[in-house]
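As a starting point, one isolated chain is supplied in C-alpha cells, in the form predicted on its own.
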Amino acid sequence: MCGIVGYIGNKNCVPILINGLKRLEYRGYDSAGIGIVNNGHSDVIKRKGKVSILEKDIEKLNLNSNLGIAHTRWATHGVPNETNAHPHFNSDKSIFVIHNGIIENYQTLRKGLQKFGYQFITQTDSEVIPHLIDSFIKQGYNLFNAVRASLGELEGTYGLAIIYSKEPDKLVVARKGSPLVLGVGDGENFVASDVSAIIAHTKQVVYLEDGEVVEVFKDHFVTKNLDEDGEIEKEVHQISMTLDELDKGGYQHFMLKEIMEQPDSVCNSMRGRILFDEGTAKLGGLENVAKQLAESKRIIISACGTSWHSGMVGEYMLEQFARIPTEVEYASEFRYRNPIVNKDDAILFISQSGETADTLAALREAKIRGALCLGICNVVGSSIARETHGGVYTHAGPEIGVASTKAFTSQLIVLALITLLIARKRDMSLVDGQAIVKELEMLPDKISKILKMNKQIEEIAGKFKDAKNFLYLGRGYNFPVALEGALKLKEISYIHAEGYPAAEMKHGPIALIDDNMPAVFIAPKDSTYEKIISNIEEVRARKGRIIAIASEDDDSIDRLVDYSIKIPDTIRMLMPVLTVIPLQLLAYHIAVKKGLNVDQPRNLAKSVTVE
C-alpha cells in the first residue's frame, strides 16, 4: 500500500521524487523519506508523517543527484516513526531499499542475519532486505545478481526499488504481488508504484509482471524472471492520463471533486457502450466471452470495501434480469475456505486499483480452478486487467480521495450494462431493454441535480457533526447502499455507522434508538416502500432522528422526519447510483465540520495491496 517513486537520469532526483511522493501519498502517509547516490556518496533523509515535513526538511539541505529513491509508508510492522520510515539500509548505508508488501518469513531471516553479526534498528520486516543483499555482495554477487539471490529467500509479497553506491549508474527493481510500473523517458528513466507519480515526465510505461526483476540504466532497462537468466521483451505503453485529471480543480478536497465529477463519470463509464435500437451494450473486453457468460450456470462476484458493495447491487441486477443465480464473496475470505468453483461458473472480480491483494489473490486462485474470470476495474494496466480473461474498464479517471466515490457509481453503471447485455441474451424483450437504456441515458442529468443539493446536505451535516452514532436502513436494491452511506461516515468522520437491511432493524438495532441516534432511511417510492415508512415510525415512535433519503414527489414522508433530501426516480436497479450520492456528500460534509482530512483518513490508504 505504501508509494514508491525512484529516478535514474540527468536531471536532479530530488525534486522529482518528492513531487511523485506527493502523488502517491494517497497510498500511506504515516512516514515518508528519500535516498540518493551521488559520486559514490549516500544520503538518506526520513521523516514521520506527511510528505510535506519531509519536503520542508529537504529544501534546507540543497541536495542534488541524478540517482534516487523514495518512499511513502503505511505501516504494517513497525509503529509510523523516523527510525521506520524507508528507504531501509545496509550497516554502512552504501545500499537502500524500499519496500512496499510484507515479507513473511522476516524473523526467521532476521535472526539467522543477526548470526552473521547484521544489526537491526528498525520494527519493520523491510530491514531484513538490504542486509539480506548485503551478505550476497560480500560473497561477491554484483547488485543485480545480489538482488536476485536475496529474492529467493524471501517469502511474502514485494515491489521493491533499490540503489547502491559503489554501483551508481543503475537501480533495481522487483515485483511479486505489488504493482510497479517503470516510465521510460529520453535519457531518463522512472519507477514508481503508480503511473501517477511519473506522469508529469513521460507517458511511456512498462508494466511489470510477478517475478521480474528489472536493472534499470538512464538510457534502457534489462527484465529478467527472477530464476531465469534471458531477457524479457517488455511491451511500451502510452497512458492518456494528463495531470489535470490529478488535480483539484478547485475544490477544497479531492473527495468532493471526485462526487461533482459523478455526472460525467457515468457518462464515461456509457460512452460507446449503449446501443438503443437494439436494447442491449456493447462491451469490447468482453466480446470474446459474452456467449459463454450469458450461458454460465452461476456468477460470483468478488471484492473488497466499496467495491464489495456494488457487488452486491450487482447481484440484485443479475438475478433479477439475467436469472443467473449470483453470489458476493469477500476476495479476502475466498481464497482461503476453499471455495466450490465450477468450469461452468463465471466470476466477476471488481477493484477500483486493479491491485487489490485480496481480490488478486482470489483471481488467481479462481483460474487456477477453471472458472470463467472477468475483471471490472478504473486502471488500465493494471494487474486484474491483465491477468482475467476478459473484463470492462469502468472509465471512471484517476480518483485520489481514499474513500472511494465515482468509482462506485460507475462501477454500478458497468454491472448494469453486463446484466443488460446477458439478459438479452437470454430472455428480456427489446422493449425492456430498450427501457433500461432510456433511464442509463438520463442519470448523469439526475446526478447533477442532486448535486446542486450541496448546500442543503451541508447545512444537514451541520446538525449531526457531533453524533457518536449512525445507522443507515434500507431495502432491496438500497440495503448495499445503507452499507456504503455507513461506509464513508466511518471513512472519514470516524463516526461510528452501521448499515442493515431496514426490516432487521427490529431483530437487534432498534435497541439503540434513542433521541440522541441519527437513522438514515434510504426510502424512494418503489415496492419496498409502505414497509420503508413503517420502519421509520417505529423509529419515531422511539424519539430516533430520521433523515430520509427519499423521491422528488414524496410530500407525505416530511411529516415523519426531521429532514428529507429529495432526489429524481429512476427504475429500481439504478436508483443505488442515485440515492448513493446524498450519502456521499452527508459524509463529506460532517468529516470537514469535524476539521478532519478527508482525503487522508486515519489508518487507511487507497489500494490495499498487502493482505
Contents of the next structure:
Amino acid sequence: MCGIVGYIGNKNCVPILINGLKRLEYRGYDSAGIGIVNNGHSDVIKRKGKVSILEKDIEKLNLNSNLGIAHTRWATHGVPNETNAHPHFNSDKSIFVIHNGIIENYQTLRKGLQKFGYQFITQTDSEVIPHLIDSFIKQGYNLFNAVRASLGELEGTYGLAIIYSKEPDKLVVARKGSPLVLGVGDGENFVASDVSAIIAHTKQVVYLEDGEVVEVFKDHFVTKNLDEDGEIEKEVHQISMTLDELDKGGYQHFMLKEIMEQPDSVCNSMRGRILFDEGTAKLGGLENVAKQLAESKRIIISACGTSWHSGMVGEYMLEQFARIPTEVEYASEFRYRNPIVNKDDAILFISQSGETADTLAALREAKIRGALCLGICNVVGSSIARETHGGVYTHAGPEIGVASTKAFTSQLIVLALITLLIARKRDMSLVDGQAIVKELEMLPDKISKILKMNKQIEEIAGKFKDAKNFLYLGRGYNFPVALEGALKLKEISYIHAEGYPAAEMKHGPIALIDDNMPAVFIAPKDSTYEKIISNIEEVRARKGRIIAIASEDDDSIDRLVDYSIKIPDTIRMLMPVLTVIPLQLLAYHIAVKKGLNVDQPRNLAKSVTVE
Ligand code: F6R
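Alright, leaving the form predicted on its own aside, put up the form predicted together with ligand F6R.
Next comes the full complex, and the chain you just saw is listed first.
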C-alpha cells in the first residue's frame, strides 16, 4: 500500500528519501513523488511507475535540502499518473501533503473549497488536505494548528506528513487508521509508514497512535492529541531488525528467499516457547490471559487472505485438541455484520503486517463488545499487536515478497502452540502434549527436505505454466492449504485457481474437468487418504491432469497421477506446515516462467491499509 518517508535534519534529505522509497517498494505502488523545502523555496517532483524513474530525473536536478517528504502511491481515487501522485499542494505550492488512507467526505469538502475559489488539479481525495490547511493558514493559524483544524473536518483514515515553506523548521505528521512511526536520530528525525524505510539511519522509533498529531523538529518532537493541548509523553522503542534482513541474500526474488528461509523462520517461531517435560507451550504474551483463554466458551479467529487460511487451520486444531467451539471470520465481514460477541469469547486476530485495515477495524469492534482480543502478528510494534489485550509474535522475520509464505507457516506454528497451551490446561494428557511437541521440533528438518525438491517442482511448473485454470483440492487440515495454494498461484501468476474441499468437487467443480484442467491434490496418507484417492480417480476418469502432494512412502499413487511430489509425514494438525511448501514453490516457478514480477504482482499491496 502507499508508503511515506520524511526527513528533517542537517543532511541532504534527497538521497535519504529516495532510499526510503526503495525500501517501501515491496509494499506495492504505481507512482512516486518527493517534495522538499529549501530557503523558503519548495520543489515537487512526481513520476508514474518505479522509484528508479523518479530517482533518475531527480539526479539531473541536483537538489539539496534539509527538509522533505516522499511517497509511493497505490491508487484508490484517481488513475495512477503523475498528476495524481503525491505530494499534493496548495495553489502557491507552499504546502506539501502526502497522505495514506482514504478521505471519505472529500467530495463535500472539495465543493466547499471550490466555492471559496480553490482549484483542484487532481482526481484524488487527498488534494482537499493542502487546500484545507491553506484556508486555515489564511485565517491566521500556524501550520500545526491549521493541520489540527483541518483534521477536525476530515472523515476517513489518514497517515499524513506535511511541510510548509514558510515554517521550514518542522514537518507535521498525523495518524488515524494508517500506520506512522517516527525515527529518532541525533540532530535529525525521520518519519515513515514502515520502519524499513528508516532502518538504515536509526533504530530508535516512536509508534504513533490514532488521533495523535506531531510537530517534528530536527532535534525534538512534540506530540499532542487532535483535540487536547497537553503534550503526550511518547516511549522510544529500540528495534532489532537489521538491513541484511531486508535484502535478497543472493536469491533472485524475495519470495524465493522467504520460502527457503522457512526451516529457520519456523524454528524462530518456536524458539524458547516449548516445554517438553510439561508437554506444553510457554507464551509470554499470553501469560496474563491464559486462564481466561482456556476457559473461553468460544474462540473466533478473524483475519484476511493468507492469514485467514492459517486461521482455518487454527480452527481445526483448536476444535480437535482444545475442544472449544471455534469460528473463522473474514475480518471485513465480521465488522459489518453486527456479530454476536460475548464477554466469555476470545478473539484471535491474525495478521502478518499487523496493519491490515479490515482486521484492525474488526479488532476495534470486538473490543467495544467486550471480548478478550488477542493478536498473532509478525511485525513487532504494529497496530494490531499494540491494540490487542495480549498476543504472540510469529518472529518469522521481515516478509517483503507480496505473496505471503513464511508468515503463513509461522502463523501455523503459533496456532499449534496456542492450541497446545489451551488443550493442556483443559484435558489433553501429558503424553499427547509431548507427542505434539516432538513433532513440532522435527518440522524444520522436514521442511529442509522438501525444499531440496525445488528443482523437481520447477520442472513440473514448466509443464503447467500455460494452463488457464487450476483446481486445488484437499480434505480436513489440507482444505485450507488447497485455498492457500490457489491464492498463491492467482496472485503472482494471474492464473485463475480455485481451492475446494476435495469431496465438494462432485457437487459442482467436477463439471470443469477436462484435459486442459490441472488439479493439484493434497493427498498425504492420513485418515482421509482412501477418500481422496477416489476423488483422484474421478478426475482421472475425466482426463484431468493431476499433480499430487503425497507421502514419501506412497508408491501406489504414482500410477494414478501425472506428477507427484513426495513429502515427509507428520501428525495431521501439523501437515499443513509441510504440504504448503511445494505449493508455494509451484506458484513461484510458474510465475517466474511466465516472466512476471513475482515480488510485486500487479494491483497488489503488501499491507492493505484501506478498508
Ligand atoms: C496473500 C497475502 C494477503 C495477506 C492479507 C492479510 O499472499 O499476502 O492475502 O495475507 O492481505 O495481510 P496481513 O496478514 O498482513 O493482515
